[in-house]
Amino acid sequence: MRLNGKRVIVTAAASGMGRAGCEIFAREGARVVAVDVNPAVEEVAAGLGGKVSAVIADLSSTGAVRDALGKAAASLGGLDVLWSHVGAAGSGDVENLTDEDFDFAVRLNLASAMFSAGAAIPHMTGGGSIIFTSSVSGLVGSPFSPLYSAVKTGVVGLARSLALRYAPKGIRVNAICPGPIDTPMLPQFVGRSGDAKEAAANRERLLAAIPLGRLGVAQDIANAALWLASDDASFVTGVALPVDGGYTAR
């Protein structure tokens, strides 16, 4: 088992990619704390036979990030892996963007990643792996959401900076950059106008831009996170890894 005995925290773990990560990490021998604002995270934990416990917390609050992750790491007796997966699509508009829209996007997509890392690192006394979820929109521009693209670009920069800062402590830091993934978040990207025909057309345009000819699924991203978490990636740090079916290869 690739994570046998590893102590892992996964945030945004109630559904989609985060849930798939909890399932795969537990199967590979890890003890996992699943964190999410959605109480359904308790059902995720209950369904995985005692290998996963749940913490309900709103990680858009920096104080809550520190509190939840500190308690989670303490309950595990230390920490080997953090997958900071929290994020939201946010506004697609810049003409009418509000302070509240901007602040929420920064808090949830970027600040939560930074504060999660800050809460995790003191518990990684024997080294470890931090994984952030960025996006292909953090590598190339997004026509659907300039704001999302901006904050996810920040996540890539954060990963690279922390990789340099904490390499002497044996802590690796990387970012996964998912392409179009068939999860509940995808309609938020393609259907912001509320027009069903426009949303369907946007989805088809995304699909046409993927050389492998399909949307990704949650397990594709969870498998990439598993690799980055494992000792198989022991010489990998500071990487922004596209998992996108070739979307960014053009």
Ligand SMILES: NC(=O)c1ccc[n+]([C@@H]2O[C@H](COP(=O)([O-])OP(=O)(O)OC[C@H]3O[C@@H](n4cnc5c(N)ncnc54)[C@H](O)[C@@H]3O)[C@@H](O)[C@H]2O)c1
The other form holds:
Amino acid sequence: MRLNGKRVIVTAAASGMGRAGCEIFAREGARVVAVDVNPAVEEVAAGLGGKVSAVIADLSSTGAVRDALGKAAASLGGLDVLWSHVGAAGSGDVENLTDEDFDFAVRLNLASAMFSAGAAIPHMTGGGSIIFTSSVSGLVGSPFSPLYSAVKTGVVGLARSLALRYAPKGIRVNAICPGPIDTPMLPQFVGRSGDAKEAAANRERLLAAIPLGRLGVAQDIANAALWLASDDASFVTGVALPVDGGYTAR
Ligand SMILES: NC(=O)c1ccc[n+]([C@@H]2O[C@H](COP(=O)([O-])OP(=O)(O)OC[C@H]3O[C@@H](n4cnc5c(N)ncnc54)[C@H](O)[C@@H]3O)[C@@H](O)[C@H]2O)c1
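Switching conditions: you have the form predicted on its own, so give me the form predicted together with the named molecule.
First the chain shown before, then all remaining chains and molecules of the complex.
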């Protein structure tokens, strides 16, 4: 088992990639605290046989991030791995972008990563692995959402900077950059206009841009997170890892 005895926190754990991460981490021997705003996270935890417990928290508030992560790490008696996965697609518009849309995108995608790392690090007394979820839009530009691309690029910069700052403490920090993944969030990216025909066309266009010829599935990303969390990646830090079927290779 690749995470035997490791103490792990996963955010955005009630659905999609975060949920798949909880399943795979528990199977690999970790004790996991699953954090999500959706109370369904309790069912996810209950279904994983005692190795996973749930915390309900709205991670769009920095206070809640600090509070939930601090409590979760204390309940585990310390922390080895944080996967800060929460985030959401930002507005596609810049001409009419509201302060609220901007603030929300920054809080949920970037501040959540920064403050969850800040809450986790004091508990990583024996070293650790922090994983952020950025996006391919954190590596290359996105005409669909410049705001999303900007904040996810910030997440990559945060991972690299924290990697340098905490390497002396044995804490590795990396970002996963998923390509299009078939989770409940995908329609937020392809269906911004609310027009079903346009959403289907956008989905086809994304598919055509993926050299491996398929959308990703949640387990593709959870498997990458497992590797970064495990000692198999003990010499890997400061990396922005595309898991995208070749989307960014062109
Ligand atoms: N799906 C994709 O194609 C894709 C591609 C690149 C990056 N991402 C990134 O992956 C992450 C989302 O992953 P997913 O595709 O597994 O999504 P998902 O929709 O399957 O799950 C998102 C989870 O986040 C939770 N959540 C939403 N707002 C929250 C909040 N304020 N506080 C706490 N939890 C909250 C939801 O309840 C849900 O359980 C985001 O960071 C997103 O930017 C997704």
